[in-house]
Each structure stands twice: as structure tokens, then as C-alpha cells.
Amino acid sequence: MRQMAFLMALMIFAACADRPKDPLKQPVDRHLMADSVKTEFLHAWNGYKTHAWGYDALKPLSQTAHNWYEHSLLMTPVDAFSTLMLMQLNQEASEAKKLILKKLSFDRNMDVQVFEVNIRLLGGLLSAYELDGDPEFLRLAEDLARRLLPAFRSPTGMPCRTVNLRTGATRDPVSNPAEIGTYILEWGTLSRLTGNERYYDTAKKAMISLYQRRSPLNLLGTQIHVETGQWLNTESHLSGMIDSFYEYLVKGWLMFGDPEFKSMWETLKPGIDRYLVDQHHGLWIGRADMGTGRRTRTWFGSLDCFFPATLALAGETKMARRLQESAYRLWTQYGIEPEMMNYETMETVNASYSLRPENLESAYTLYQMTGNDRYLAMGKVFFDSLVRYCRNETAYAHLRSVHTKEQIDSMESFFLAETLKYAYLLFHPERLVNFEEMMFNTEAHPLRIRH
């Protein structure tokens, strides 16, 4: 009997020993992880410096470079500068600053996408000024904003998607909520720094104009004509083309103490709760028609993962926690997150992965707001799979498919500006950014809060 009991205990012990450990219950060495993130950032930065210095971005597999437009706007150095500063990589920051102040010019006869140039370059230059203090960064920022202003000269006050930096000519009047309403943090900061309220007022007018065109269900669609104000695509969701409008409502309210942003958020949020939130083995954000509320798709993707962070900042921590559990499932279902998944079938809709930061952003924000080590552990899962699947001998690369883990020849600047910054801030033993003092723009550039 004793032998049998001993053998049974041995079998139970062996079964428990073979059982995989829950990664969310394992302790995280924050010092070790922060150092690892900094090491990987330097690996990617040095890849850019070696093969793409002075260009917008690195193509890591071919070890070549590419520009977004006819002339380089130094996307990667400007975008990465705030991360270099927060990581105290002083030599690298000094080299990037020297390149930016010597080479960056916006006096170019070329069309640019207003939204991307705003969040990456204007946000990056303003953050560089606030972290470094050199007034040349602020001069460049205001020069850029002046050149973007003509985009907002539509009958509705909502901006066209594209503007010529030299002539002010605009095109692409069919836009979307994200590209219409993601300016208040940058332009509000510029107004506060220069004393010129025109920037704040212009950005706010565009947000209000879009808000006034919400449906009776308090939902926004995907595409709208900025000259007529007519909706062209009425599908509502929180993914790409809509996402950061909601983010900037909350952050605009918190950063500037503007009660109108708070009021707009509180009006729109019930529409999200009633028509977009979906309960399907957890809490998800789906898609619906803005006019009828009818469910159109059960899709949730990497860009939707910004929303737990926004909810947490708005004080809705309970919902933020639940949605972050679904965001974690999105990431772990295939070892790394796909661009889009059908949460009803748990199958990929778009299997690519573009080094996106949103899941890390929400884990970081929730950790700062709750102190729960579960989000540290989530971050370690995210970071470890990044290193495992996206690292190469030159830098990091996007994935063609989360199924095959095949890399493709691209590394966008937001990987350095956002993804690795949020990972570093999550793991760093000290709180390097205080949410009462600084707010991140949607490209993770920290800007000082000014009521």
C-alpha cells in the first residue's frame, strides 16, 4: 500500500512538472528586461544607422533604405529621438539631433500625408524640444505646422488627407475620423509653446465638425468627404481609420482640461458600449453600421488594442482589464498578433504583423494605473515573441504571416518610437513618465500637460 501511494504521488508530481507554466503567473525581472529592451533597440537603431542613415526608414532584409516621398523627412531619426532621450542613449541622441538640425527641411515641393507627418514629425519635434530644450526643434515644428494648415481650409474645417509642403495645394478630400481628429495634442502643445491659439482652435474645430456628424446612435463611420460632410462608408469600429480620434478625445480632455472633449467622449462612449462591444468568450470590440447598429463583422485586430489604454486613462479600468485579456488572446493565439482576427472563429482575417505597439501600450498603461504584475508578464510575452520571430541580423522586420513567421523587408519608424519605448517604460524599475505631467501622442511622443 505504501509503495502504491508513493508511486501515485510520483506520477502526480511528474504530471505537474510536465504541465506548462502559465507565463502570466511567472515573476518578471524588471532590471533584466529593461536592459534587454535597450539592447534590442540599439540593435535596430544601429541597423538603421549603418544601412539607412539620412533616409526615412530601413529595409532590414536587403540592408537598403527608402524614403516615403521624393525627399527624405528623416522619419526614423525624428521618430526615435524621444526614445533615445528616455533611454539616456546620449551619444546616439546627439548624433540624431545633429542630423535633424542640419538636414531636415520642409521647404519641399512635394505632397505629404497630413496625419502621418503630424504624429511622427510634428509630434516628434515638439517632444524633442520638451526633452532637449533646443529652440531649433520648436522652430522646425512651427514651420511644419504652418505648411500643414492649408489642409484644414475645407468648408467643414476637416482636413484633406494630403497637402503640398511648399504650395499648400490639397488633394484627397475623402478622409476618415483618425486622419481628421488626431491633431489636438500636437497643435495644442504648439499653441501653448508659441502663444498662437490658431493651432489649437484649428485642430479642435476639425474634431467638433466630425463629432457633429455622428449618427443618431452616437457612432462614427469609416470614411467621410471633408468638403461636403457626407459619409461614404458607414461601418463603425475602433480599428484603423477611426481609432485615434477616440484616443485624442480622452487625451485632449486630460491634457488641456477642456470640458468639451470630455463631453464629446461621454456622449460617444455609450454608442460604443451598446453597438460595438461584443461578448463572445470574453469582451471584444466588433463592427456595426453607424445608422442601424447592426453587427457587420466580428473582427478585432492589432490596432484595436489601443483601446484598453484609452479606457484606463478615462477611468474605466474594469472594462480596460477585460478588453486587455482579449488583446492578449489575439497575441497568443498564433504566437504573435495578426493584423486582424475574427474573434467568433478565432481565425485570421489579415495574418500579417507590422511590429505594432498597441498591445504593449495598453499593458504599460494598465500596469501604471493598477500596479498589477499581470501586465508586466504580458509585456514579457509580447517582447519575447518579438525577439523570437521579428529579429534578424540587421534589425527587426515585419511578418508576412503569423502562421509562417516569414519576415518581409520593412521596419517602420514607429517600432523605435512606440513599440520598444513602451516595452522599456513598462519594465524600467522607475516611473520615467508621470501621467499627471506628460501625455503620449498616438506615436508615443511624450508632451507636457498644460491646462
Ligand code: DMJ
The other form holds:
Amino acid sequence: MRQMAFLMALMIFAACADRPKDPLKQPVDRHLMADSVKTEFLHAWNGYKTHAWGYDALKPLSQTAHNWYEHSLLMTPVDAFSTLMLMQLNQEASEAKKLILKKLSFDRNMDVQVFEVNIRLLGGLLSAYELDGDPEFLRLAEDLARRLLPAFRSPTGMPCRTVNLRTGATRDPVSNPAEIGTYILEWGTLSRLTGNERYYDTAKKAMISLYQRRSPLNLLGTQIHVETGQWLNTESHLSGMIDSFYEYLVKGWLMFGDPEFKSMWETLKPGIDRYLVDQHHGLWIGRADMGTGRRTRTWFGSLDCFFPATLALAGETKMARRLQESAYRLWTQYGIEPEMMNYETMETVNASYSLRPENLESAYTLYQMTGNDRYLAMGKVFFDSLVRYCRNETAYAHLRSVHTKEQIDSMESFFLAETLKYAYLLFHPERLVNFEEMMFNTEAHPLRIRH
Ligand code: DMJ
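Output the form predicted in complex with 1-deoxymannojirimycin next; the form predicted alone has already been displayed.
Below, the chain from earlier opens the complete complex, with every other chain and molecule after it.
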């Protein structure tokens, strides 16, 4: 009898030992993890330095460099600068600063994408000024903003997508909510720093103009003509092309204490709750037509994963936590997150992964706001798979497919600006950024809060 009991206990113990441990219940060594993130950041940065110094970006498989436009705008060093500062990589930060102040010029006869240049360069330069204090960063930032301003000269006040940095000529009037309404953090900061309210007012006017074109269901579409204000694609969602408009409503309200942003968020949020939120073994954000509210697709992807962070900042922690569980499922379904997945079938719609930060951003924000170790553990799962699948001998690379894990020849600058910054801040044992004092722009550049 005793022998039987002993044998049974042994069998139960063996079965438990065989079962894979839940990674979300494992303790995380924060010192060790923060050190590893810093080491990996340096690996990617050194790849850029060795093979692409002075160019916009590194191509990590061919070990070559590339520029977005005819001349380099130093996308990678400007985007990486605030991370270098937060990681206290002083030597690297000083080399990057030297390069930026010596080489960066916006006096170019070149058409640029207003949104990308704003979030990466204007955001990067303003943050560099706040962290480093050199007035040259502010001078460059204001010079850039002045050159972007002509984009907003449309009858609606909503900006065109493209502007020529030297001539101010604009093109691409068919835009989207993200590219229309993601300026208030940068331009508001610039107004506070220079005393010129024009920047704040221009960015705010564009947001209000878009908001006024919401549907009676309080939804926004994917594409709108900025000259006529006509919607050209009426599919509503929170993914790419719409995402950061909502993010900047919440952050604009918190950063500048402007009640109009709060009221716009509070009007639009019920539209999300009623028509976009979906329940399918958990909470997801799907897609619907802005006019009828009819469900168009059951898609959720890596860009949607910014929303738990936005919800948490807006004080909707319960919904944020539920949505973050789905974001974690998106990441773990195939070992690393796909660009887009159908949450009804759990099959990929777009299987690529481009080193995106949003899932880590939300885990970090939720950890800061709740102190729950579950988000630390999620961050470890995310970071471990990044190293496992995206690292190579030169730096880090995007994946063609989360199924095959085949790498492709690209490393977006937001990997250094955002993905590794959020990972580092999540694991670092000290609270390096205080949410009461700083707000991240959508490219993870910390900007000081001024009411
Ligand atoms: C970044 O450039 C920004 O976070 C933007 O808001 C969305 N896309 C990328 C990262 O995925």
C-alpha cells in the first residue's frame, strides 16, 4: 500500500515536471534583462555604425546602407538618440550628436512624408534637446517644422501627406487619420519651447477638422481627401493609418491639459466600444464600416497592440488588461507576432514581422501603471523571441514570415527608437521615466509635460 502511494506520488511529480512551465508565472531578473537589452541595442547600433554610418538606415543582411530620399536625413541616429541617452551610452550618444549637428540639413529640394519625418525626426530632435540641452537640436527642430507647415495649407486644415522641404510644394491629398492627427505632441512642445503658438494651433486644427468628419456612429474611416473632406475608404479600425490619432487625443489631453482633446476622446471611445470591440475567446478590436457599423473584418495585428497602452493612460485599465492578453496571444500563436491575424480562425493575414514595438510598449505601460509582474514576464517572452529569430551577425532584421522565420534585409529605425527602448525601460529596476513628467511621442521619444 505504501509502495503504491509512493509510486503514484512519483508519477504525479514526473507528470508535473514534464509539463512546460507557464512563462508568465516565472520570475524575471530585471538587472540581467536590462543588461541584455542594452547589449543587444549596442549590437544593432554597431551594425549601423559599421555599415551605414551617415545614411538613413542599415540593411542588415547585405551589410549595406540606404536612404529614404535623395539625401540622408539621418533617420537612424536621430531616432536612436533618446535611447542612447536613456541607456547612458555616453560615448555613442556623443558620436551621434556630432554627426547630427555636423551633417543634418533640411534645406533640400526633396519631397518627404510629413508624418514619418514628424514622428521620427521632429520628435527625435525635440527629445534630444530636452535630454541633452544643446540649443542646436531645437534650432534644427524648428527649421524642420517651418518646412513642414505648408503641408497644412489645405481648405480643411488637414495636411497633405507629402511636402517639399525647400519649396513647400505639396502632393498626395488623400490621407488618413494617423497622418492627419499625429502632430500635437511634437508641435505643442515646439510651441511651448519657442513661445510661438502657431505650431500647437495648426496641429490642433487638423485634429478637430478630422474629428468633425466622424460618422454619426462616432467612427472614423481609413482614407480621406484633405482638400474636400470626403471619405474615400470608410472602413473603421484602430490599426495602421488610424492608430496614433487616438493615441494623440489621449496624450494631447494629458500632456497639455487641453479639455478639447479629452472631450473628443470621450465622444469617440463609445464608437470603439460599440462597433469595433469584439469578443472571441477574449477581447479583440475588429473592423467595421464607419457609416453602418457593420463588421467588415475580424483582423487584429501588431499595430493594434498600441491600444492597451493608450487605454491604460486614459484610465481604462480593466479593458487595457483584457486587450493585452489578446496581444500576448497574437505574439505567442506563432512564436513571434505577425503583422495581421484573423482572430476568428487564428490564421495569419499578413505573416511578416517588422521589429514593431507596440506589444512591448503596452506591456511596459501596463507594468508602470499596475506593477503587475505578469507584464514583466510578457516582456521577457517578447524580448527572448526577438533575439532568437531576428538577431543576426550584423544587427537585427525583419521577418518575411513568422511561419518560416526567414529574415529580410531591413532594420527600421523604430527598432532602436522604440522596441529596445521600451524593453529596457520595462526591465530596468529604476523608474527611468516618470509618467507624471514625461510623455512618449508615438515614436517613443520622451517629451516633457508642460501644462
Ligand atoms: C512607428 O513609426 C510608430 O510607432 C507609429 O505610430 C506606428 N508605426 C511604427 C512602429 O510600428
